[in-house]
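Single chain ahead, by itself, as structure tokens, in the form predicted on its own.
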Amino acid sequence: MANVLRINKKIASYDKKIIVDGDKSLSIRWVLLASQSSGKSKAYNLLMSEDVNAALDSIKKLGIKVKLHKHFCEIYGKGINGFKYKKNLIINARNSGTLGRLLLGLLVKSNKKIKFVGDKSLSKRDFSRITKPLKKFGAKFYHETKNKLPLSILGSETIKGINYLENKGSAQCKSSVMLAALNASGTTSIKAKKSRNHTELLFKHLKIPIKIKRSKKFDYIEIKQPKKIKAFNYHIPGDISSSAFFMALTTLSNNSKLTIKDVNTNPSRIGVIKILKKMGAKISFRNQRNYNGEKIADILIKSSKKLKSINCPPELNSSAIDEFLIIFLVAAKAKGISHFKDLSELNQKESPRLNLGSKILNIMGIKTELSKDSIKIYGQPNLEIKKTIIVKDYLKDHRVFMMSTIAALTCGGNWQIHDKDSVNTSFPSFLKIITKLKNKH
């Protein structure tokens, strides 16, 4: 059993500064759009993560160069649509969404059939909210079963812009049209529905022609076909998804004090700041600054005793999609009943987190309420767990393991929490982070 973590007592208090691993979402990014570009582009704090080798070796695959250093990943691009297309040839896209949909949209000009698969988890998650814009392109798609992975790829030649409307708030999909847009002749528009904007913020920093206007509900963006993108080298700050665990762990330990360097603050994903911030929690800004257009700031974190209820406004679910969880368990602990909803896309992630966010709670005995798009959570402040629990059969989601390892440090318990290495999805010196919050030195 050594792929499980047991805890059967609760944190102490602390007062500590921690750097979480590099932001996902960017690490990804990245590394398609250094493959994208014309020569040697450095990133330094890439997060080495399941995720991001699998982004690595897809580009190897497709025959990029790379170099991985002690301190920094070296690229060597062979500008756009510079992939080599072998035949026969199959990209593992493992457990990442993220690389699987954004991956798609670069290989739209591809001239021979290209097999994308994935692991069990990723194989069960649609995939025709991508193939349905980039069949618009002329890429062609062969699927084994409808609309999932296995799936093949085979582009065109002639790739002309198109006019897009993404209403699902999926930065993945238009993130992955946005790449398409890199090979297509013409404009390409795109009507969005507000989601997190670092491929945005990347293409203005890499002057690929873009314009972007705003309204309250929908980004509206305009790309056309750069020449070239020139070879960039990116320090990539800490990822918040991963700092939210620390920050609840925080919010409901007693007594505690944590400083988390260097995180991205993007405003497109700081939802879980502002929706735990409305339920009481002590967190704040420092050192702000910004870097390539990404605001980045350390995040401190104090304990708070006096957490309440709240009937979360979904128009910050987009900015919070993949912290939901932890916002779950921090509503088990606040004073009265907190409802969200218009949350289905949380069952398009890893695992059903919805549904299976509810069952830890009951498990925890905590009483929800759940529909297919909606939560009530009955909080209880007091709340002391005795018994064992063991959370198994998730899918191996990091984020459920996560979840499953903040609640039993800060509720009580006895806990055996099983898969503790899927945390190498995302974020692999998650439980390094524990221990030393656990050391009194």
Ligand code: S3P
Given for the second form:
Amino acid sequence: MANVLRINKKIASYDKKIIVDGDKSLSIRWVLLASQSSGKSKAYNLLMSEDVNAALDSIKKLGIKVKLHKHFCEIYGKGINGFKYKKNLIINARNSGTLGRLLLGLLVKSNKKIKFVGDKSLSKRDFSRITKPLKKFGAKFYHETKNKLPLSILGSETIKGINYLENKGSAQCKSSVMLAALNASGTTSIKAKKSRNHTELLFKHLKIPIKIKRSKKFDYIEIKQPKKIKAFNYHIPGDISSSAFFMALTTLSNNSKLTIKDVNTNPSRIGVIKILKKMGAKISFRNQRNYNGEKIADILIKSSKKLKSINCPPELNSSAIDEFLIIFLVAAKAKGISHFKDLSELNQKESPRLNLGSKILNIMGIKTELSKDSIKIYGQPNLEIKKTIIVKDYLKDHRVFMMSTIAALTCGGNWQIHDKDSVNTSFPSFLKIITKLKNKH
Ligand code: S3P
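Got the form predicted on its own; any chance of the form predicted together with the named molecule too?
All chains and molecules follow, beginning with the one already shown.
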């Protein structure tokens, strides 16, 4: 079967330099903000994955011109709420929660109904978390199934700024409201539990009126409507979420060393590095620099002989939210019992990742204790799998596929991992990089 990856051998030691594909969060935000700007914007190293293609296809359907060149992408923005489209438009957000939720935010002033659909995974995910605040702005929603896709949005001519409390630590919810605020008169005030802050940094870079005050747990954000957004060029750095799979691979392999070049190391995204370092991983930054408010660095990783368990501080959860599957794998090979808490959001992702992560570890022979929002993992530093392991029926969650691949390359056993093409959602180069690391030269 062509779409099944078979691995029956651990990876040999390596010493290599790699680059990973562009950051998914920044790529989708660039597409959406460029569509609202006035004039031609360019992005270099834009992630060319399913989620970003879905974003490009969506703005094209909304009347925005997009040109893909070999080394860059151009978007011809038509200004804030400058979308032009026919009646009965259907937008397909496919697998992307970020696209679906952020784009609905931009459409609070749409003058015709637009229907949003998604794939099987996205159609299981909660949309009430953004329809609630967007209704407060004045938008109307029509559901077929309560709180889920498919749903239709009809904007309102008069959109007024709102007060909004975001208490899940969700950057998608915060960003959806921030994008709606571009259409709102008056001030939009957001109290948001800490989460990735790329939208805030882009607003500042684009001189959109934004004020931010910080406390330990929350950010207080105030946004006023800009007159216009100027077109902007952007060089997308590498994705730390994609890098995390190779941080784990190198940590768990013998005598290996890896440099990952030009990665976005925004402090709101580096929870995975903090957690792995607490467990004994050898990870450091080189060549650190700033880029339009974002931090970028080369990441150096060396194999670790001794990994210890962690009682993971929940304040790190949001900054590592997409990396827990791979962190669980490292915990499976660490000495002692690791404990991860307050993680109910993990079951709200492309698949129920807390449950599935636990299930895969169990199949590998690792004991876990699972609750609705927490997991205890009984690590086995000397784990050697001898049996056949089949991974399938996981809603094609790209990160489940990549976690399983890293497990196969580091724990032994005879693996058959289905839905290989799921990597195209976020990290099309994943398997090419594995081949490069396996290659002796
Ligand atoms: C994202 C936010 C996170 C993350 C997702 C990307 C973003 O989701 O899981 O992959 O780009 O804003 P939540 O905001 O729902 O936690």
